[in-house]
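Listed next as structure tokens is one chain, alone, in the form predicted alone.
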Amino acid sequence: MPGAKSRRHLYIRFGSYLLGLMLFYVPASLFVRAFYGVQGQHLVGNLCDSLNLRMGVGGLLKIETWQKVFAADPRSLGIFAVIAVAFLFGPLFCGWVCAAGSLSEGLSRLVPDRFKIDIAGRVNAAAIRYGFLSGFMILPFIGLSAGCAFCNFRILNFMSLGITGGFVPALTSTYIVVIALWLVLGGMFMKGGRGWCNFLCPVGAIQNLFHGLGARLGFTYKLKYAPEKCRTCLNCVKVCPMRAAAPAAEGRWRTANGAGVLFNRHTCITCNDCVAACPHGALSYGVGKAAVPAPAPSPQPAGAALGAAAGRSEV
């Protein structure tokens, strides 16, 4: 059972996702209303119509996209703002704002763990998501595209419209497939509920790509691990929605107690669930060097050890 600190943290994250829903999705779309209101326009849009993050990722290899950026076209700036935040602070959009990711994560909490697939330490999710990202960005150059029907942002917008009495288009076969992958297989029956985010979200993948680069610098914010405080209780592994935390192989690292834990920055969304769940203070979020456990010494054959001892006795 989560402690009081973890529960309080989850409540805060839940509130931040509700805020994200109100900011970017109709009928509220507070961000879009405010953005265009400053320009003297009274437009109501949503995450797909205004910022269009997903198509923004798909256009990063196109010259036209960069021309719009240099022309200060506001519709082209959304993905660059998200990338900049990810580079400096981590994928905060995924971990704290994206209502589409939070919905599948929340549904996963309704299903007992014994019925769920757990990919932690078993599947290289980063390789799959970067492979999907590469394909997504290359498709336009071969005359294909992953259309809006294959987008959980768009479907969530339809859901919010339906709940508030707005018009919702009829379900198509593509929408049904996306809902099955996003909310059922990758949500309810995936440990953490972030299967779609892990494998099929180009917006999340591009953020983690830049977060992986930014985390190497001392002035950026990132998840930090203090192995000298780690007791290998694995609370962080249990709560990680992206399954970015996994137990280290026995004997791989030297830690204060146990084998330690490995963290994958290419799937971590800096939600800080692990920080809130760690009872020993081994995890934190901030600037500075991101420490890892010291490598454990390699075992030597008995003969090599005797030879080394003999060599030392001659000095």
The other form holds:
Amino acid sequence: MPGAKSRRHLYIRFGSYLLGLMLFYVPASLFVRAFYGVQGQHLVGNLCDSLNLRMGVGGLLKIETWQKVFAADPRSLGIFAVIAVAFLFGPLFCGWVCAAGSLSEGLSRLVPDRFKIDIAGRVNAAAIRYGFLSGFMILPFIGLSAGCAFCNFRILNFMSLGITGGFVPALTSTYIVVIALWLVLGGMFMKGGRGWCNFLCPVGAIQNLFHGLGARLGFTYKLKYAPEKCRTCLNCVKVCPMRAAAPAAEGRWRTANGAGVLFNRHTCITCNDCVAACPHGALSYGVGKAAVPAPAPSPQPAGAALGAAAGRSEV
Amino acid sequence: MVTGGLWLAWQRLRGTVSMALFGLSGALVAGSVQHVVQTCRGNCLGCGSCAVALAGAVVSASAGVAERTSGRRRRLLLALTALAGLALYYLLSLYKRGLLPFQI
Ligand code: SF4
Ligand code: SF4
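I would like to compare: after the form predicted alone, may I see the structure of the form predicted in complex with its partner chain?
Up next: the whole complex, starting with the chain shown before.
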């Protein structure tokens, strides 16, 4: 069961998503109001008007996108800002801002675990999401895109408009597919509620790609794991919404009791739920090395080997 | 030596690559459907993009299936993949010509 620290962390995180909803979705759309307000225009708009995320990812390999960047078209800069943050601090947009991801995650919390699929350690979500991302970025070269018809941000905007302004959009089959995958199968009936984020969101995938690169550098922020403090209670595995934490099968991260946890940098959204849930202080978020694997097993007697493993080795 | 190393690296990677191929296939299907839904109804210019993307999706999913299965199961799944691609293409063609009674 989550402790008080874990619960408080969760409240803060969902509060932050609420702020994301107010910043990037109608009716508040504070970001667009502020952005255009300083230019004397009074506009409201959704996430596309603010940050151009999905289509921005689709256009990253196209010359036109870069021309717009050099022409300082503000809407083309959003995706670059999100990527830069992911490189330096992790996919904070997913972990702290994205109201669409938080909606499916929140819905999943309403359904008992026994009805949910758990992909932790079973499905290579990183491979599938990067494959999807590649396809998403190839499509513009044959004149196509998988942006708007299959966009959960857009549907969330419709939902928000529907609730606050009585606007009822036509429910097309592509929207039905998205709702089924995002909120039902990948949300309510998937442990963590982040099935869509894990497999089908190009915005999440590109952030994790850059986070994976950035986390190799010492000065960037990342989730850090200290195996020598870990007792393999697996609290972190239980709470991880992305199912990015899984028990280490091969014992590469030898811990005080010889097991440990593996964290997948290519799906972790640096939400820090696991940090708040770890009762032994084995997890933290900060700069420096991500984790230190235990030294290779030595031919020494068992007691001596355990002693060596308990000391943190630098690699 | 180098070839052996590359072969070993490939052996370790192939499971990951096959999963990535399924993801790639999903994106290509989505792109094909989106194109037809957004631009083609009663307005098909015969650009062929939908067919190219769907064919790419079938090829990439088939490569994933071929990597992860063997024997009779492989043949069955490959046939099903090809059939699913054809069925979707047929459905999209009907839609483009306005022959489907509902909005995709
Ligand atoms: S990192 Fe912490 S929460 Fe996770 S298994 Fe180890 S001790 Fe438990
Ligand atoms: S590994 Fe930790 S920080 Fe990463 S997504 Fe899971 S709970 Fe959040």
